[in-house]
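Encoded as structure tokens, the following chain is the form predicted alone, with no partner shown.
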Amino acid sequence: MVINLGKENSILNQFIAELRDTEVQNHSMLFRKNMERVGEIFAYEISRRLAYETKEVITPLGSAEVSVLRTYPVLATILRAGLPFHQGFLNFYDKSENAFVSAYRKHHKDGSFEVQIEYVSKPDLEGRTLILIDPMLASGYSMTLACRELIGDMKPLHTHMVSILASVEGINYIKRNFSSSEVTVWVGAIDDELTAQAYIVPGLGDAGDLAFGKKL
């Protein structure tokens, strides 16, 4: 159910190292580009799990039989931090339909907060592969809420949840709420600690602020 690509040596770990590095983080364009690059790597790895069919392609000198995607997955992201990450997937799955979830943390005076969904835009997901993209899987609650809002009464063929970084607590939360037949979780690294404010430690900070600037 959980696939941690960061356990193997690849260029993915270089990009994640730069995303974590406070010196590199000062360059917001590079931060966004690294998120996009990581998205492309995940997109390729997930493509190995999708269904293919044989197609005859006419070339200038004849014809060739090639294996092509049977159907493109639906790409969904949680705004705003997920946008550069989402672009990496869209670079590969350029014919995919897309879905977007607008969610935010509503903070209370006692320091607690709750996640609320403002808006969902989505195509038909019935019988289709869904890739739900969010750079950070912290508590797991936002990802679960977004997934359920997206799916509603529909039954996707399978859902891939993808995050650059995850906490142990977030992974366990997803495991408690979804079966392996429903969901595969893809991550680039798993960190042990989660703060009371649901920030991953060591993590990388606020991905949305680092990509687009601080919000009020």
The other form holds:
There are 4 protein chains.
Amino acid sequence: MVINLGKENSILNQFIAELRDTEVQNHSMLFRKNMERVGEIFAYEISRRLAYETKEVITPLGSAEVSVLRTYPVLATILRAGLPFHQGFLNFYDKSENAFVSAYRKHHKDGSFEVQIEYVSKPDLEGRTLILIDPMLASGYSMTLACRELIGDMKPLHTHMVSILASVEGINYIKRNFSSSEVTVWVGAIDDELTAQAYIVPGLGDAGDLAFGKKL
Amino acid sequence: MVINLGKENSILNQFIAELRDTEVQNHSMLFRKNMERVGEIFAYEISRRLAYETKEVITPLGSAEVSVLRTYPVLATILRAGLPFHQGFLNFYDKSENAFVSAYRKHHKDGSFEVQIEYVSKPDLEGRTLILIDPMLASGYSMTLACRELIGDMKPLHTHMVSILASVEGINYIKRNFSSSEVTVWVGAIDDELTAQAYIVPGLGDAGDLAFGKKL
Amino acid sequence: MVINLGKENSILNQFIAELRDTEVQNHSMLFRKNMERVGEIFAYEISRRLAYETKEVITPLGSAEVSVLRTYPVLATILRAGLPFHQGFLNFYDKSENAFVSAYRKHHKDGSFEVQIEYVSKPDLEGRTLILIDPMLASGYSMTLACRELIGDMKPLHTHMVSILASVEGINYIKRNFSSSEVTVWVGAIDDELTAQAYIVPGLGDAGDLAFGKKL
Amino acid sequence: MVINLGKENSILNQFIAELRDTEVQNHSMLFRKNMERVGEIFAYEISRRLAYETKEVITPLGSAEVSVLRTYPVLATILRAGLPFHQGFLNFYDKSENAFVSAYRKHHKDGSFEVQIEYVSKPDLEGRTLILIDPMLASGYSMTLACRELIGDMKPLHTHMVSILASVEGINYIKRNFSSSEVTVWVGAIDDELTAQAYIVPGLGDAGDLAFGKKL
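So the form predicted alone is up there; where is the form predicted together with another copy of the chain?
Following is the full complex, with the preceding chain placed first.
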């Protein structure tokens, strides 16, 4: 159910190293670009699991039998941190329909928080492959809530949840809430620690702030 | 108060022509790319109004006195249609802080609607230049509401509202609601008609659907 | 020695289908973009064969042990058709040194031709991994000549020759001229036919013309 | 005949400042990206001088009279330093035909050098607008030689020579060799000094090396 693409070395690990590195983070354009590149690699790897069909195309010199995607997956992104990561998926799945969800952490005075969903924009997901994109799988609450909210009572064919970094705890939370026939989890690295404020350690910091600046 | 960049010919008009054209719209990647390119042009034109300061940089062969932005403007985008347009601004203002607002049209049974704000994420705007990005200035309600919501009781230095296409009615609505000392409106073309459903005609259709697919 | 990435379905095959398709070719920006995306996929796949080392990076919340490329490969491109394909590699290997070679077909009156090298710009290749990039492996003459010219009497660690489309004949030519310990050939599809003018059929036409326009 | 776009402040000057800055140069991806963005700004400014025509396009909601480029200019680039700068032009003039020239400095033992042209690939230039792209206008020899070589005995409508940085000496050399009815020179900054090795000071160093790495 969980596929860790960073387990075997590829340029993905270089990009993740740069995403973590405070020195590279100083250039927010590089931070966003690394998110985008990582998104492209996940998009490619997930594309191996999708269905294809053959068709005939006319080339300048003849006709060729080619293999094309049967249908494009739906790309769903959790705002705002997911946007540059989503851009990478969109670069490769340029004909996809897209969903957007905003989830935010409502903090209580005692330091605890709950995740709430506000904005939702989505296409029909019935029978579709859904790729749910959030760079950090920390507690797993946002991913779970966003997934439930998006799907509602529809039945997607399958859901791929994708995060660049995950905590052990977050992965376990997803495992408890979804079956492996419903959901595949893709990650680039798994970190051991999760702070009380649900930050992954060593992680990379706050992905939203690094991409778009601090918010009030 | 209103600057129509399309009035004098430049490649901007080529891009706007392609954005309107149903044949080019078939490739949603081209649609998004045209939004992005238009965003870059507006970003550049607006940059002429910003404040610069000189500083010394070390080159491989000496030291040069150069002119750099004193501070970067804050880029605020209305979801979801504004995202590819925002990307163009972010390409040029890569060090900017960003704000996101979701506005949606709540339709009533009689066909009328009101615009509601859900998600808001924003940095401090006190004394800052704000660029508010929405590809279509139709009724002007979303732009106005988003602007009020973002600003709250802060006092930005100045707000630039930017739309690719505007209706005469939308522009008039902004003029009635903001003074020219507060707000400058930048557009690429002004269309005469606004339908009862607040679509600009001939316009380009639904920018959000064209960029990201239809939603439920 | 020959790895055909198109053999198993992935989004790569979708991109190759679009590269071949005269209807998509009409938008030269899409043609170049498809070349670029295909370049990124090959770059990623080749990156799995490269050497990595662990290092420590400082994150905002701690320090992480990460895996990074030991050295970047050298990217060598055959002009002019290779440029958009090269861009894809450069997107992923952004710290690479680059080489450029121009090869052109000198046509004789009897219809035959020989390939000649003009412009060469290259870094030191001694002990380096070389990725030699040319979208079409037709006769195999250009690839072979460019490789000999670039390498001279240096000894690269290994050379990866990458083409989007190859002919059976071109692959055989490479096999006869290089050993599998020296060279790995990566392709996206293998077409059966090669015309007397050394065009791959069904192929995709003239990659240089499609990307940059016809030349005198 | 000479238009210095950096004379009045815009984000262009920010990009040029970063191009000069050794600290930003450390990330060659940022160096190339800055070249590309500067190329887009020049492309836009030059587009104001081109000819447009009106045509009718069908939008989803009606038909619109729009203004489009009558013909696209030809983009000619001097290898290899010109490539990222050319990419910026190509982003905006995506339907243009392209020319490539390689010019190199043949150094003599006494330290002097002459510029030689090797590779040339070009479309028909008769009656066309030509944009000749080279990031550095140092001595002016390469630009002049490349222009003569490309044009041969054809008669372009007009030639725009574009450089990010120019020396006073280089500009004077162009002025002596071309008339203002033939050629317009566009630059982003003019530096005073030119070394005996024809490097602009303070300049930005060797643009080709910074974009693509040192060569043998």
